[in-house]
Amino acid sequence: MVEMKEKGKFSFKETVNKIGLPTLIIGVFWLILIITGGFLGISMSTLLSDTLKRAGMNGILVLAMVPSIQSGTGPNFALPVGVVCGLFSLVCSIELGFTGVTWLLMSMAFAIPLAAVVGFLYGKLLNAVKGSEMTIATYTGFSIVAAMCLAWLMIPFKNPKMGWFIGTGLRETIQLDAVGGAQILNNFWKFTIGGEKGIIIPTGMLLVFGVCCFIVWLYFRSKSGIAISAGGINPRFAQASGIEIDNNRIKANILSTVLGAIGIIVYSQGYGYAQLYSAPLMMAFPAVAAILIGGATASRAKVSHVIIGVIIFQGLLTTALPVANQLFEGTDLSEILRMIIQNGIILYALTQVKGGGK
């Protein structure tokens, strides 16, 4: 006789397994920080406004992890490859004289085909190094950033808004105010909840993030997306079923690279600056940590994991800085806290790749 579990019976272990231990721990820790901040007199509306802004800025970069994880290549530690494509498209759009909304749209229009080509080449590389994808991805991202440091100096851009005052090459930080590109999406349909000092909702940026999430969600319910997921879950069975795993891995990495390119454009306009040279070097690690905090593993990820993870992770970073500064005056523990949480979550997830995952 088969034993049936009583319906409605609460099981703490099952709840933890369903939510995910890292998500639960970090979520509770964030809640404690918010409560602590309230007792210390820190404005809750400011913290929540900054959390929403940072979540919108970083959301698409985190979303870029979903295709690569679903395809079986693991978290995309080569996110700087897509980021560099986006930055190159961004500065090309400025060089051509585009401003305002036109600059934003043209930057994305340039970024998508460029990132698709680069993503195709990157996907071919990963197919040649099966079993070592995450290691190769990390070094690929580092190498691209280093190579582009030379390119930013050598490509003959002429626009005075981007170049050094003396000599050739692009500045390390390019102000987007000069082309009317700073916070375009943040201010689009922006509104405040709770009066003048209430929570600011960056509607435009959240809408773009939401549209990208919907497109990825829809794609992974299409025939092509299901084939990618099937190849990631069980490559041998998928291959026996006639699914072309290598081609699907390439498709997934093209999508991931394109999302990375669009993500950095959205991030830059929200930040108000475009940062070149070594700035993209470590951008993959916060994105990987965010999706893992959201409940993803190194082998399975959903759009819901992206949304939950980016809100918790960015909320934690936003809250930790003022709270740590209030509790420990004269010190800066927020960066240490960020590194411990970020790298600790990545380490935990990588230990769960084989056996013992959710």
Given for the second form:
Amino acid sequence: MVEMKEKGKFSFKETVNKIGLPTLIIGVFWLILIITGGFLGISMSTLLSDTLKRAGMNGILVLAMVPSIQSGTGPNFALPVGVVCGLFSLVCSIELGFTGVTWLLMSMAFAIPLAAVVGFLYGKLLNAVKGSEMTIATYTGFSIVAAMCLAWLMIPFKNPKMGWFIGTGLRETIQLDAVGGAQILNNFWKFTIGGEKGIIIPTGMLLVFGVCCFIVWLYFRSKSGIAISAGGINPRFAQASGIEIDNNRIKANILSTVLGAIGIIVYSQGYGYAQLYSAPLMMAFPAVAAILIGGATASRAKVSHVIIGVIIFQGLLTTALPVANQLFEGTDLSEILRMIIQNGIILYALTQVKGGGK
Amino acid sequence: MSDNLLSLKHVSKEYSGNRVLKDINIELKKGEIHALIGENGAGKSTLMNILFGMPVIHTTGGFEGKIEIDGQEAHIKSPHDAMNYGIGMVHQEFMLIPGFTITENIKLNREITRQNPVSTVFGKRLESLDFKAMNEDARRALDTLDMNIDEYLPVAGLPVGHMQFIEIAREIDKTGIKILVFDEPTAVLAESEAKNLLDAIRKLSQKGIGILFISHRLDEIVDVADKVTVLRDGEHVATKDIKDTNKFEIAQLMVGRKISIDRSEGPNKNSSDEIILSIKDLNVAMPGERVKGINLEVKKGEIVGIGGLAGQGKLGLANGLMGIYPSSGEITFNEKTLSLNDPEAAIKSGLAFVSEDRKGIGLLLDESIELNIAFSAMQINNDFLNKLGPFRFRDSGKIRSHADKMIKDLDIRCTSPLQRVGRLSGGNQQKVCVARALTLNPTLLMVSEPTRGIDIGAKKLVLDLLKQLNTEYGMTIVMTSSELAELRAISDRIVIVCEGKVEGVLPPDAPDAEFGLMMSGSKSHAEGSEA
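Let's compare: the form predicted on its own is above, so bring in the form predicted in complex with its partner chain.
Every component of the complex follows; first up is the chain already shown.
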């Protein structure tokens, strides 16, 4: 990334067009922060390790944007729908007493069919509200999170690892350590570059992200995937070629929801905690921001946009916090700054959303 | 000076180098009804845009020549200026607010107001409406038109004919209205309503208002107008007094001989008697191109041209068959019944369609040439795919070699099969569309407006290509076009569609006047063919 930016300064206009202005601005901003951080004596290897970890955690959630954007329903602002499916499967898997790798695999095994069904219904909903998908999606996400808040309280889970110490219902934050699930993927084939304090590579998690990316990439080279993209780019063209656009939109949103569900499981294990209740509420926004920064538009997205976007966006967030901490030591400003930076990026990325153009 | 109410002098206009109006001169006297006629793209609407000072004119560099009103040069920079000069327009599509009453619609934004305590403090915008005075004004305007309808009724629910009159009433209620432009006013009206309208137009002219009457219905023009100006391809062909001319002559002037595309050979030898496509009572709900009961038979191996003016439904025919717009009717294709409203079934049955809306329906502009060519065949016929378990993936090798072949065969000028089609010229884009249609191996190819928006040299190439497909591969072709010249160049017979129905069928070498009359839906084209 760093090298790419430096080249950008030489053949300016062409590079800007190729990389895309948002990607460039955020990338350069990140670079400036890293340099500032370097002067302030912040450990580079920690920064890069954290960046990789967070990128791996968030990657699949960002990837979930690709099918929905390609199908023409816009960025999946209803990502929380997939997220709660994943969380639900995850707690079910704990409830049934699975631990370790079995827990992880069972969580995913539950999550995929559940998310597929929910994604189907969500796709139906989107077909009913053509033209205002983004708004409807946002509020679908909000509603489902609220509804699930009740569910977390009322479903009679028995496993003490998840319950409140007094009363019924699930805890706000469930420690995955308890089921041997924390960082289970991160630690798989984990290695360090550059000695004891070098850069930590969470191989397992990056592999899972890579495999998901590959599947999505491959899918959009299949007959069905090409039909979905065509429907997204030019519905009338697709229709005239005898393609069932509505079905394709549903298919794409099933895929997106399933990715959202898998994504949160990978995220939770990396974080070490499963966060329930209102935590999924804002999940969609960083993911949307990341893919837009990666160079996608509201109507065109590629897997490469996901990878570039998630690295830059998460890199910026991880770098911004310690740098701000150093600059404004002893104040509460750093947390406020982090909010400003994260939401500022989202806002900036969303202003770059264009209806159909390049 | 002269007694001309309005004169357009040497008016020319070009859009980015493309001359759409050349040296137009029109004079309109007080109380005169001056008809303006021309095929689509003849420049009628551009002329009206100039007269109304529409922003589209001034943002594209203005126009040449001058407009005089009452002998004084007028500078019309905006529709508001036009209104101040006393020019009014009755639109083809009504600009009325359905929930408002007739009076409110007539007086919209020109309300008569009275002061009240609030408005004395907060200004004129808050004055109360003087409904009594407004109703009286509306009544007067309606009476002028012999409309005995109550002015306090809401517009919603009124018959179409009445709405048209309310539009007119609104225009004549404006003080100082001198010139009234009617843009295809009878297009949406039933016959009796149209007659009332023409009477009203006559009455208005007797009051001294100059009227510009745009229509393609020759019968109406001959009936109501005093003078007629014919435009063709942006050129002023002729201005004649109605009493010195007749509709045959007008029709001939309107169609004329354009750039001649030579017919290379005699009658088509491929054509057999076998009927490949039979259309019975086809109705298509395509907005702006409604088809209302077309009956047509197409023989195997022939090229059928479909002509007619815009908005008459010629484009709806192919779009309906391909299932792009909702349609009904009984279609037999290749001895099988074709299920309508199902694009997939249409393509599978062996129909292929090159759409008139190249950039809208025809192409994926941001995608490569090769994907555009292979797309439909891939989706419908499962060509160009590798099977891998339950999944089918694109076979890039096969797609590439097929695209290369098509690029060579159709002579598509491009840098590589990976070039985005959006970057190609119009003619080459059209060839990509044709290539995609051919990739489906169709038995019958439907082409709509194949030369729209492409330059003359490329036009010839596209037409030659169609001709070649017909003669060499025996492909049956149904070509729809607004350009009569190109229909005549390659078709074996030409079907003229008017008002959603087949008006008649002509051989390509029939005289101009006959085409003109048929396209205008003139009732007496039968006698015209004898003349």
